[in-house]
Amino acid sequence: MRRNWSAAALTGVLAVSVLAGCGGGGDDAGSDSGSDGKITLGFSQVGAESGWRTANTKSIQESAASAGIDLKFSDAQGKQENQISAIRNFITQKVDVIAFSPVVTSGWDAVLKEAKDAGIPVILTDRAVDSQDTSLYKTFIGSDFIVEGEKAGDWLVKEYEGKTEPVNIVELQGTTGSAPALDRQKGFAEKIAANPNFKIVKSQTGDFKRADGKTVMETFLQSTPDIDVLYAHNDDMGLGAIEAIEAAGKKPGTDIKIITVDAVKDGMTALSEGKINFIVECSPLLGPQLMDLVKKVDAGEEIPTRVLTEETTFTQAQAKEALPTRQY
């Protein structure tokens, strides 16, 4: 059910030398504003933390070159004062529109502002922020993350139906303080709260890293042996964990069911060997929608303050079917 605006938006890219920021740390990925009449977006990203954050930034700059509009890259490399300075510097350069995707929900308001003064409109991508006044940025492009986690928790209340016997938890979850790392973690114990047999026994964050997930379900493995169901906020944390539970002589998605977020490719193949149990889509291809609000934007019209993305749920048997033609 993958957008159908994706691909062709992603045809056609006419300059390659934006390209060669994709996850990289450097300020700038485009010409200077005002020169030729082009749009500027500065567009400072979490980091390259993960597959589904390379993906992002890589559909955020073919999608930039596709639409003739100049961009300025900046790689936070999870750290928020990376961001805010990014964002104070697009402010200087007096940029048209800024766009980021917050490494954290709080701490914005008094850049935000600053923009604000500057005259300059902000656009959310992929993650909100928890600042009160509502004025200070335009929109917010993203998921639902609590309705993630919820789809995760669905699908671990309908396997177990009928069954009598508990469940041992853990939980695998994204950076600290970010917003997909806590609304996925809220949409899923709230639609598991229902059932007593279900207890999340331990709960640690991976960071959203491959190496971080892999080294956090060690210490659950030991610790904890008796584990039923892994819940990992990110495929990348859910493919580290798998190399634990390996390495432990136990057989993902047999002997410990796993539940992740996020559909990226890496993640679909384990879904489609059986070592992943259930994944809820997290879209990376943000960049065609989000240059289409900054072309409004600039142009002063009005537009949604929230624009959802379209997600699915995939089990192994729809993972193998989606795989040939998978983008990301």
Contents of the next structure:
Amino acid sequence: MRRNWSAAALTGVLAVSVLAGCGGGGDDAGSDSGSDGKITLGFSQVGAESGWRTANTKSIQESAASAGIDLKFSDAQGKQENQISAIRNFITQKVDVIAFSPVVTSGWDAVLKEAKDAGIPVILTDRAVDSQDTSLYKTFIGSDFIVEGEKAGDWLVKEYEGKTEPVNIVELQGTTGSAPALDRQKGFAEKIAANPNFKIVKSQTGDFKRADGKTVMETFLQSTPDIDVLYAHNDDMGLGAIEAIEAAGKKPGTDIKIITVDAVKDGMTALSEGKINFIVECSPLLGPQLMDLVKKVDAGEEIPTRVLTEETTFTQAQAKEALPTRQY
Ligand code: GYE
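Next block, the form predicted together with beta-D-fucofuranose (GYE), ref. the form predicted on its own:
Every chain and every other molecule in the complex is listed next, the one we just looked at coming first.
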């Protein structure tokens, strides 16, 4: 399909690689692509904020290795400016494909345009951007976070079916301005609107981190004695909150019902122990599918503009059953 740029650039790229073959070309660690015929993928990761993220990084690194793709991996430590400069570096290094998991949704147009002008295809991984111009990237692979929030809300609505007393909910949001935080909040809010007894009494970011989940939950517990439910946008924040709840002399999962998202091993263990009541799965194992898309994009093949991850939900019994074979 879009052979136009690849075809036009191909001769040039080959010539440049041959010339650059023994001369470096500015790449770090001498991982000069092209000379060995490998596809070079520049990947900018959000950071290492959660168990989900660590599993995602592992999946990407392992599947790049087994797909024979030369991966240039960059960790942005949670900062958008680091991601922007990593992407600019990838452009300078003339990688074949760029993939990244955008820390927040907004502010990407300029750098994405630079990649497009350089003829380097971009794949969004895990999180979306709010750019109006969808020609700035080839595809977006990842979960539907609104659906995840809806699944969390549906469970709660069922759990309190037929009950009439007020239900005080506190929410630990993910990273401010990130697609999963925005969408998990939205999907959940839409579903719980079905029951007028539900009230979100506090909602604050815990940045998807365990330590922040703990400290924010401490402040929730101090200011609001009457918490019935905690909805945490990921397992890690939920696990941090559990520590705060126990320190306050309350029983997580019993005194306060807890719903989280991700279903990483630590979360699933807490669920199997009854400290969490329900987990919505979000799979971090995007590596193999991503490498497949990278190869197709590099070959100029047509690919779907949206690739959705398949996911489920877990109750305590289901967590017990799934834990022994859980990969992450
Ligand atoms: O749920 C959270 C991580 O973007 C889906 O980011 C991802 C989220 C995941 O830090 O644990």
